[in-house]
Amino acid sequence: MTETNTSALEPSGDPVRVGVYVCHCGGNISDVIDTKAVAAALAAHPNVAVSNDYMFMCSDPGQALIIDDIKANHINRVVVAACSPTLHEITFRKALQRAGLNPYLFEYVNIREQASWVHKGDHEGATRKAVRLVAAGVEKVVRQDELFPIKVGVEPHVVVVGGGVAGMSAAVALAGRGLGVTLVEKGVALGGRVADLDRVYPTEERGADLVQDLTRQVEGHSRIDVRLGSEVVGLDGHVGKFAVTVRTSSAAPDDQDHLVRAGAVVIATGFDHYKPAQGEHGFGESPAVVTLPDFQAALRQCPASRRGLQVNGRPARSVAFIHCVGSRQIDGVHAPQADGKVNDYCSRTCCTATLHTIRQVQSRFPDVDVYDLHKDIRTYGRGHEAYYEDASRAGALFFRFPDEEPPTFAASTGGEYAGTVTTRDILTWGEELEIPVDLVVLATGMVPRDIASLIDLRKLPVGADRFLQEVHPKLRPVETGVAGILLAGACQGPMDINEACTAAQTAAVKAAILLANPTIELDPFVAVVDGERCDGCGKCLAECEYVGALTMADVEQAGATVRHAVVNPAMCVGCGACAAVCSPRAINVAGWTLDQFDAMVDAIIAEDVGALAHTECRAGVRHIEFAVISGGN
């Protein structure tokens, strides 16, 4: 039998009483979808005690008409219709939690960019739409149980990967908030790449002096316990309880493992320099092209003396750089690196490292003529646009050379300079220039450094510029998709010293604030296995990508010993991959059940909206009917 306009029961016997609220999103959304009629169509739903709009549901007073709402009328579920999850759900569970409202009694609609942003040539459509997606996300939320948050217990102890300036800063930073720190470096020393540098931007202090500085923090921390000529070959474990084999190289037959208990995981593992092909600009087959790294350490080397710039023993009067090289590159143009693409992202800091060196080589050798040849100059960082100015006063020349056309360098024989760098300069609408030269230095980019054992370890996100990646660059900037490993520095794309130790400091604030309680809670969105439906296929565990989050076990069912699927709530990621394989339907992830996307289907599917129907099967005990008001028609 069906039962038309009866509302559904909370297991606890109470009706379910939602309310919905409809953001205008300041003209995002009711610029194009009626909200009111939105919100107008779900105050028929029989489950719909409350259905409202407002212009800014995210703000305080937004969220405080839900929270008078759910005190006043006893709302216990809640469905907000406005921008991404992503940017306001945490806000809004959270005004849930004030309310006293178990936080997860809440569904978040998105009708800004499924709905207003698609549409906004339909705004009848749009408002029709969203009605169905509001809908929907009623359906489901009637639907769902109250969940808890997993908890797991924490070892306050951070393995920070990597001995460069990031994770030294990192260390220094988690040591100093209380936290045990093993610092795993795999070469000889601390330091990484800026140990190489002479002078750095933009306080012009000497690289290796900044390394003596850190270096002196860590070695003299007494919870900071440095390992050098060691690498992480093993990560196992889940967020506050990872176990981190460390091995260690010795002169002994056997390398030394050592097991680290650790609650988080910082990457700091840095960068490689590009290294040209063979014959890119000149390089490999004259000595007068170089990279820009090893000509800093040749300048490094260098006495300023009458004799003049020196380099490998050679007089360089005249010195070409070239921007970009091995960054920005362009399909047809460049040749593909090893997995068959190019780089075509910026490397960022090269600009400013260039014109720092070529400032550098002004002042200690003002006879020498500079040139500066480049696609654009992106010098972003606060104060580095001086650099520019001062090289270009003190007489360096800037040619702008096209995209699809790299400057070329033929070297001389026996001619009075090395050779001649060919170049065409869209300043001077396109003209060719043949500039003679003694030294041509090449600005190489930053490339991720082959950290590939330590990736496939669990699988960490790496992004299409092969660095690793983070969840959000803005809302979750350090964070990796594997809950407890954050990032610092360069792993994680192009960086200064500045911003790689910003990103450094900023991954152990996050740690220590995920490891400032005895217990972290986790969201509770994990696959739950129905061991009475379970049949111990195994098809489920060939689909888990997630080492350790799914596994067969024998367990004791109605005086029997039988095999189903068991899940470690604090490595699953609820990604719902086994429940899509499962025949019997005994996996569901929990706020997401198979029988919550059917409800939401049929709203969404639905010929009708304005006599929407949909059949409820709370515990198999209930039917349900009601009618929807189609964009308020």
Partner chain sequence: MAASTQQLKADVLVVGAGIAGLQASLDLADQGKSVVLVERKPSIGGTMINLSKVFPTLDCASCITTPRMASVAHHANIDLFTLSEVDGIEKAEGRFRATITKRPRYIEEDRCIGCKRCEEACTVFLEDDFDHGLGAKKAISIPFTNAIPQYPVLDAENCLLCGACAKVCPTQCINFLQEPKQVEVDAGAVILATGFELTPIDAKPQYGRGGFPNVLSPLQMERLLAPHGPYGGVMRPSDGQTPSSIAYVQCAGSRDKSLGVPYCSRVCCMYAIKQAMLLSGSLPIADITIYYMDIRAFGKGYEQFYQNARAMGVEFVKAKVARISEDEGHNPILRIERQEAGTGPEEVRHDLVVLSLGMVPAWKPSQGGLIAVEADTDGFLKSPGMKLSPALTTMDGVFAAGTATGPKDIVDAITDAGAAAMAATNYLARTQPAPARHLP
Contents of the next structure:
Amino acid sequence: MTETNTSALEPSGDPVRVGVYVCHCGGNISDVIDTKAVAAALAAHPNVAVSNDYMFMCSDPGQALIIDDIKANHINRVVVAACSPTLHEITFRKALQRAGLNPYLFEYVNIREQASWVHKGDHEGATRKAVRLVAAGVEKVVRQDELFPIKVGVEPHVVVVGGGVAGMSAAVALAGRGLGVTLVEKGVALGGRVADLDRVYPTEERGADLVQDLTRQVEGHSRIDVRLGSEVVGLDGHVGKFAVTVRTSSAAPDDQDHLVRAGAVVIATGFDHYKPAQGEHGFGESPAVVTLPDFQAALRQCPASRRGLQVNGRPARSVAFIHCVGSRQIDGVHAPQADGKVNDYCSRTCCTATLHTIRQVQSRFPDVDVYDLHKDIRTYGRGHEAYYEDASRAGALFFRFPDEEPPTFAASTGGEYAGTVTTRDILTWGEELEIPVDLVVLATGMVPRDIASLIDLRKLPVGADRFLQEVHPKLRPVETGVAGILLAGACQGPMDINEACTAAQTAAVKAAILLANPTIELDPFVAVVDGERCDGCGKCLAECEYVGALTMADVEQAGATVRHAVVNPAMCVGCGACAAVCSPRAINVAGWTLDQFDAMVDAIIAEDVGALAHTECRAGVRHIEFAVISGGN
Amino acid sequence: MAASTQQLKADVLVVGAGIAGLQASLDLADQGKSVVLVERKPSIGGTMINLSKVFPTLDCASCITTPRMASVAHHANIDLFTLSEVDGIEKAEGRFRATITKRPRYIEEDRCIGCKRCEEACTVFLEDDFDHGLGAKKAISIPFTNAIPQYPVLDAENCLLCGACAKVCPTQCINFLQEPKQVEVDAGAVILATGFELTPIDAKPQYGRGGFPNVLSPLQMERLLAPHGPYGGVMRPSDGQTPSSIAYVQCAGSRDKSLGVPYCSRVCCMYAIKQAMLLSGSLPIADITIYYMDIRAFGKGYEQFYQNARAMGVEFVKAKVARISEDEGHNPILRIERQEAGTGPEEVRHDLVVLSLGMVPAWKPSQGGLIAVEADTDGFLKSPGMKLSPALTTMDGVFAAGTATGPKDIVDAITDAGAAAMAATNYLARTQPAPARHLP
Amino acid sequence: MSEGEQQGGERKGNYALEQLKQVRATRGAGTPAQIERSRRGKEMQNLILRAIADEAKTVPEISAETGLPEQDVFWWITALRKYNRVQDEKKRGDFVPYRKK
Ligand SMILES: Cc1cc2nc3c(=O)[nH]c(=O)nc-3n(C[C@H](O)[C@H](O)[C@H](O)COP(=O)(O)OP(=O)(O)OC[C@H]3O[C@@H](n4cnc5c(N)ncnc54)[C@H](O)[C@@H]3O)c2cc1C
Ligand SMILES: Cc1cc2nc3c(=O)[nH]c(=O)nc-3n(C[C@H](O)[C@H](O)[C@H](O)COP(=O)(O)OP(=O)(O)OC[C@H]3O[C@@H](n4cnc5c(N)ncnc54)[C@H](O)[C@@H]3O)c2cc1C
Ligand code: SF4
Ligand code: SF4
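Return the form predicted in complex with the partner chain of this protein as a structure block, the form predicted on its own having already been given.
Expanding to the full complex; the earlier chain stays at the top.
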């Protein structure tokens, strides 16, 4: 079990001296808020020793202001009023650390999203609001404890879920780095969807060869344990020390579950093909309407004979390809999916996959008439545009249909061709065209696989598009909101092979960073129990939703055995549900104590910053430090 | 002053400190690898720090780039060289030996406090390259507000040697005699993150060869939209007027064989949409038109972003822009051929036009220097393992990240950087005897 | 890590003058073209600053008064604005009037 060292409140004798820094954010804040006035108002607070404004606090010279004040002006608490803490909290904590101050003696006040951006039209009001928010920050920081990060011992092992190209790529990279890997694949073989591809764009390598290349690397690695026909059924623990239960249904009944301890988990469960609805462009109503993956399979099977292209035993002399089936759907035009929403995203790969397929048809069966019906042609990637050009040069006809009017198919009875595709074409000024065809190929998009049971194990974040969701779509593309759980490949959104492998290797590097040292440091904002006050009533336990975060235990205290709440800092998420029900105020979230909240509320409703009480040498903070959480729970 | 050569040993040498080079350096350094990062410009940050806001989140670019820049600058495992040129990298006995020239700033960095007094005192005004000529800087100036490092650079070509800066410098750090310094790096692996440049604005005679003041490059528009941009708002360079009609010309410089750029540049649809959204926010009554052939909003959340722009009233017109000219008031005139409801060529007048220029590599192997890796037919670095090992180049131990291997947006460049860092780490594990510290 | 190399040490009072002498001797103090450009730049700055000394004016107004091309006027306004010699006033129609600080 974990110990928490909480020292008593001991005045250190140093007076509390707060430095306040108000950032302009290059106009983002100062165009609305009078930052000078905010700094001046806060200077009146009895505990504030320095109060300044600056163009970019996050810049090097901005940080240097703080460091200099800590060193030269004996500032021992810092408040920065700026943008969102998600952007720069760590930046400033590190600055405090460089100056030799405990990095948690810092408060970040967001006066951009919470003042300047939302009160653009009211400069005075926004300025007044900023003053109150910053005053509350000051009141909070004067009551702040000195905190130390939680240290967790790590397992140098990673579980990778999904054995497609992304999962295999991640596994190979991790094993190369010296980490152990358990690769869990639901199917009977490795390879995922790429195993179904004949040739892949744009390199024209064989899908099977790519899969084989990776499989050989996976199997050649002594550090990779491949578990086929397996699924993850348990995912407990936390970053550094997950306990993952892998179930292999084909194994003997008493040997199905296998517990793997891992420092990180990479999810690479890939995508499913969109299945068109009954009647969507004639799908399901006529054998002449097929999906792109089905057509690719048929093409692969079709012998090069003089009889020309044959699909499902019928000749295909004229083929229409329709883009964006199941993608870029529009509310009101397309029927909603099972969850009531349309697939409004672009599936990224289907344009190039379609043109690549058209090129294969053209080169193998030059007599086939090819029609391409699209909204936009998105051959964005390296080497993709050439398929578009070549297809056009080889005689494919391109029609552009309006967003609101997708093409329709009607089977003909007894006509020369299997049916007719009707579409409006923007490229010929909106003319309505009827195209006689033997076959319609629907460029179906990607949807995430059904991994609901996996998602439920850890409440994994899912986006509006139902794919797994990263923390930040620009800056942190492979990390999820659950520390230590990473994403690789098409489970996160449509990607082609190289993009999936790139993402996988990035997920691997993030895992390698987490597991590079024997311990990981976690933020210390977790529940802390004050043994003096806890009466062992257990109300908190009833509120806690996180299994393993809080327990009741008998502890020795002043020679007697008493019943107390005990927190596991690595499992506690710091939600504060416990603190809300504890009447003696014995349990508090470190860095967010109820005393701090009280003081903040008082500051927000106070009329005058200068009239707030001076806090004497409370610099005798409690040092809250956690023992290292080591191997073996 | 005698030019002595500084010698350094590192696990990995990273060339280029745009977002890809920065992220690759962090992903290595956070694993405990030592990195030497070399940037040719006076500040790190590349193009990303030059942008206003970024699609599709509309985060302020400065706000999200500066933390990365600061983390790199403060990282104990990263040695940073700015205003430095890699003269050449030779591979010998499994290691890479690089010679680097650190160009003089003409100030002594250990004395400078970044007070900007020299810049205020200097009397020579020059076009500011950070604002792409729209704004001004001085012959001695700090490259931009949140540049890292925050040291001024003296432009020796344009300095009149009047000494005004030296007179006001409180720490006497100006040194007119400073010489280039040589640095030699011995590294176990190399990552090339040399990035991109815009296709030249003067390449296309039909679009005026860059001679019309109100026909802008997209990076110039980024600066006008930036919170601390040169004009304090969006105005026309010709006369300071607030434009009420702005047009974008898509694929201006991409998907065009005559320019030697047959490929799609991937980001120009999205940055045009982003700028259009920002413009309709800052100039609510202005008409914004995007002339395009295909809108390539293929990334995660991008299609939704595009549809939002349409809902906001940005006009998307399927049309080819055959020619651009201007009238005597410098109003750009576009000769367009509409694809929808086509009625033959017509001429449309706008107040301001942005050419959605494409991407070409900033460093081409055909230029020589740097390192003997091969280029692909598109001029970007060749990726011999494109599908499964996208970070490889044609030289063992040399990896590529970001737009050095082709057009990419920020998220793709960042993901690339992680893959390059992983590949370099594993290459080191295979080739360098010292094992990673504590791992089994 | 910072890239600055330690040099430190006290400087003698007129070190810069000494250095300038040396550099001027080898390189000359500005080419005739540079000097002409600088002179012309100063002239334009002065014309513009004089035009907006008492009253805020827009770029077309300053151009009309000084005879300088609008584009040049705007560039110099931008430059002077950046270095705090000129300030913006409330927008009039499509133009911002500028005033000397
Ligand atoms: C029609 C079409 C053509 C394409 N052509 C090309 C092309 O030519 N070139 C190209 O670059 N890309 C192409 N792509 C894209 C390519 O298929 C994807 O990029 C690639 O398959 C993504 O790999 P992945 O590993 O992320 O996912 P997947 O290939 O889907 O692999 C996921 C793996 O995870 C396993 N799995 C799923 N759920 C679980 C679970 N709960 N537990 C354990 N295992 C699980 C699956 O069984 C599977 O093996 C094409 C896509 C389509 C739709
Ligand atoms: C107008 C415009 C708007 C954009 N908007 C967005 C957006 O909103 N969202 C988005 O995701 N993407 C956007 N992008 C794309 C984005 O800018 C790029 O994806 C990103 O900047 C690429 O980063 P990079 O590191 O690969 O290259 P760069 O930013 O080009 O960095 C390369 C660095 O290497 C240096 N260098 C080059 N050669 C050498 C050498 N030989 N030695 C030393 N150093 C060298 C360069 O000086 C530079 O600093 C936009 C692009 C443009 C043109
Ligand atoms: S990639 Fe092409 S076909 Fe696929 S959804 Fe996007 S635009 Fe439609
Ligand atoms: S991204 Fe759009 S504008 Fe840029 S080259 Fe591709 S299609 Fe043209």
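Positions refer to the first chain, counted from 1. Note that the coordinates shown come from a computational prediction; the quantities given were computed from them, not determined experimentally.
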Q: Using the better-fitting superposition for each C-alpha, decide if His238 and Lys94 are in a common rigid part between these two forms.
A: no
